[in-house]
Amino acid sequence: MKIIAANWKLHKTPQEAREFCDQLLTQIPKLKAKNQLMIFPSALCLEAVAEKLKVTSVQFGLQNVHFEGQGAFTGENSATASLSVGAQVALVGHSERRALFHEKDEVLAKKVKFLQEQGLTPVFCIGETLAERESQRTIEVLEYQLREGLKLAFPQKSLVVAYEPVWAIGTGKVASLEQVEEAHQEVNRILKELGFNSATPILYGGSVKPDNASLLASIPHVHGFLIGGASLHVESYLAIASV
């Protein structure tokens, strides 16, 4: 099974989200049944997506959550509230959250733990910057992010990891097949060392498009994709989901 996850970031109104889901649902019967679709809308669109998808096989959830379900946390998103509308998953530690909003590993570890406690599956994002890649520190960075971000996690509970080289997100650049294979092999090794199931899914993200998805999907330990721009249009999202 491949996981085909759409990260809409700060795009789409609730009505546009409904229209996307309506169009998607007409096409799902044509897809490979073995692939699991996921959609991560902006918080204001979550209920619109839930309205359309909660009785389907498509999973959905928030792009960011707080590590407590409720309280005096103005501007934060509640994992508990997302559960109430049928969410099953949530993103944690996307590179934009780390870089733009200065989220630290300690906070990300609390989020992963809380989501697992609530019965939601964290999709935990990791990845190196261009400077880290060029200084030959990729594996060191990935190992640090995994060990710190998952130090409070429950290895027996559901988890998905998404490897996204920061320098390839939204840039049109894609890591070489050899770079992706090495990174995913090392992430798999580290997860096993941390006590996680060897079948823990590892997604690749970073300018995934219909024309490169098949090759990327053939790489060992690539269990699917976390897609940005190409997930905003039903046609390109479905083309990737058909690999």
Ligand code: PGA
Second form
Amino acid sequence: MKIIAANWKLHKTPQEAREFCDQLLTQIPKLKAKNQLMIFPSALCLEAVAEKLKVTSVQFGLQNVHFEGQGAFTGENSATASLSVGAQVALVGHSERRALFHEKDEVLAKKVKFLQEQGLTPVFCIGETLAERESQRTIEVLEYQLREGLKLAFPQKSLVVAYEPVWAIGTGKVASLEQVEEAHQEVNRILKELGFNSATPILYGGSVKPDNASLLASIPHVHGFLIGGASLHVESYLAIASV
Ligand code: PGA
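Here we have the form predicted on its own; I need the corresponding form predicted together with this ligand.
Now the full complex is given, and it begins with the chain already shown.
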């Protein structure tokens, strides 16, 4: 089973989200049942996606949540409200959140904890910048992000990790098979050391496309993908989902 997660970022209107889901629903019966589809629409499109996919096996959720379910937090997204429309998952710590919105490990740790307490599965994102890779610090950075971001997490509750090298996101530069293999093996080792289940799924993200997905999917410890650009069209999303 692979997890095929679509990160729509700040794309699509609710109407476009509904059209995507309608098209997806016509194709689902043809897909290999073994793959778990997941969709992360922008917050304003969540309910549109929920209405279409609630009764299917496709999981969906927010791209970012606050670490409290309600309160005086103008502009934030509520994990609790997402749960009420049927969400099962949420992204935490995507590199765009870290870089553009200055989200720090300490806050990410609270988000992971809150999601797990609510019964939602956090898809916790980690990844090194180009400068960190070039200075041979990749594994050190991944280890730090995992230790800090998961320090309040419950090892017995559900969790997904997404490894996304920052330099591969939206750039068309996919990490090499060796780089992905090494990173996933190390993430698996670190998760075990931190007391998490060795079967915790680890997704790869960063310029995943229909033409590179099957090779990437064959790498040990690659349990699926987090896909940005190629997830915006049903055809390319499903081409990846059928690996
Ligand atoms: P990309 O984005 O597939 O467009 O590189 C991946 C992501 O940001 O999750």
